[in-house]
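Only one chain comes next, encoded as structure tokens, the form predicted on its own.
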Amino acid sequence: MAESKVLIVGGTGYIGRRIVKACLAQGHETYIVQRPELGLQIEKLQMLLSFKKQGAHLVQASFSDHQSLVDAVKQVDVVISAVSGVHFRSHSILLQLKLVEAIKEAGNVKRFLPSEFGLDPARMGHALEPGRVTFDDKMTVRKAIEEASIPYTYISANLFAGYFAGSLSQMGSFVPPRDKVHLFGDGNLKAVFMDEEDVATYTIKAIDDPRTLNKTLYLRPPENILSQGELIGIWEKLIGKELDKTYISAQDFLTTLKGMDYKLQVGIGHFYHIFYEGCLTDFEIGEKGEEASKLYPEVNYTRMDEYLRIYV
């Protein structure tokens, strides 16, 4: 069976660029939306041109031009959206409703992967304000997909290592501390840390897999299920030094959160559910989900001791 043709929306973004690379590497004919405004963003434009050199097709389309989206979608079998859902950058989740309309009209797409790649929004109905807006918006997109009877796969990638592992999950830095470190609660609740390249690899593996059709693919490889304390322990071993530890109670965390700018509250509020509730690992994957490392044991995913070595 021929590999699916894939359209990637948001192909110059943080996870989108990695999805493009994985799509090309796995032999798919790859199309990337080139929005008109990127002509004035030289780094993104040059990234698109570099993907073109590697064999990708650039497709002119815009969220403000419905027909251009329909025309783009008609060229492919699979659509992957990687638009930003991070409030301190730009929050574009609901723009995908326009993409859903285009896919519905085109009528040819056999799989749509909306932009999620984090916590499973279906499990976050209890989330704190204002951070819950992220999950509510993603569920709005899911509802539109399912009401339009568009075949889908949702990717729950948990924690991007660049944000959460490299920093030892500290707020306000993306590099690991070498003297003092803050732990949330007792630091013992388990989370899941994923190398972004592996997120992209598993995502592309899933697009033609009947086992992931109309399901959520959870990226939960067993050796990357770690507590914050265990992650810090890996770093301490790598640098040969024990860090001075401060433990932040849930009440102190929430008090600090309330004093932050709105955009920071949205993103950092998710820390509460991850590290004080253990929301990434406190459930079993049911019949509507699959676990990526079980489906694709051939993927040699990056363990966090290997990931953190680059920071030493």
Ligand SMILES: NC(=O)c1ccc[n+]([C@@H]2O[C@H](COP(=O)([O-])OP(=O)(O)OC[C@H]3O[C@@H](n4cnc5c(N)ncnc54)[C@H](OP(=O)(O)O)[C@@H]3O)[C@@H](O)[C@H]2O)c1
Second form
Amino acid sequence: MAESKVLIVGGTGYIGRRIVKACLAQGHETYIVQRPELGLQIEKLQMLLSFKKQGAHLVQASFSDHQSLVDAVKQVDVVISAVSGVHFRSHSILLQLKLVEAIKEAGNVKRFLPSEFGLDPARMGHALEPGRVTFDDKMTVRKAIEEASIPYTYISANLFAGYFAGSLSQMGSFVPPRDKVHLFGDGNLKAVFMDEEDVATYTIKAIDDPRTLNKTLYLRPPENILSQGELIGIWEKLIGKELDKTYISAQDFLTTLKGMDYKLQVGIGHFYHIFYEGCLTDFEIGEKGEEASKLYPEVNYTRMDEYLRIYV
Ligand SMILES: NC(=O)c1ccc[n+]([C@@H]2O[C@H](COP(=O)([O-])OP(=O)(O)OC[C@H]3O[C@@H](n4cnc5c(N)ncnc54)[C@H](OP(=O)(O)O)[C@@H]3O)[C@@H](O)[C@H]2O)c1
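Okay, that one was the form predicted on its own. Can I see the form predicted in complex with this ligand too?
Now the full complex is given, and it begins with the chain already shown.
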């Protein structure tokens, strides 16, 4: 059994459930918050019970009950939050300020990983409205963590493949087109696509690694640094067919964005920074960061040809 005891908050969520799985697989004693607010959400309860069957401990705690959060974090060494942050689904990033308060009061936590798992918010000070709310909220949480002197690791996971690769980064779909495809600009700026299971694996690897203490861990495995055009090329090879391509100018993209409802504008606005600015790859990782595939070369990360094969 690995040494650190780990509490996962948001353990039934999209990335949270994978983090629970990775945590158990890497031999950590795993605790998961079970919120009373789950009420009649039978699927979530069943998922929690299946984690319990696999050896996890379920801990009753609520964001509306400070003492319950303190008691929960007192049981562990590491806290990982995977609470929601996708506006068209649910977003509760600022709720984590309550978790930070609890960790501060408990005083025993050796590492906190807040819910990040995307673009590095510290690099998004220039982001467009209204999408910048995601980065601003995550920075508010970072500020609280650092002011409370809580040891942390921030996971900059780049693009979840289920959202961005499966769709070939088309807006409003999660499945790859078979005839026509839209490209942002010339489709040549590099992004980074990550299998969500690998995001979870790298996250758990980092939790008690002194090299990631008070740093950002960027998930940037070299073979997954791909442009949208290259990703489309991989798909075309898999289905043995060339797609009709339409290139969207930045101006047209921004005009379309303005016509969308608020929740979509938040998420789709991030596409601008990713695909027209190249914000995921236009910088070197400095001394406040580490790159995951360099630290953990033993992880055989999923390449995008393998990831996309299931969609054929
Ligand atoms: N890089 C990417 O491409 C990408 C894509 C999507 C998301 N993300 C990031 O990943 C992180 C997690 O997002 P996700 O999509 O995995 O989240 P999610 O599945 O939408 O939700 C995760 C969990 O948040 C908790 N939650 C939601 N509403 C809550 C509320 N009102 N009160 C308390 N808890 C609440 C729930 O925990 P319970 O388990 O307790 O019910 C839920 O399971 C976010 O920071 C997001 O920005 C990144």
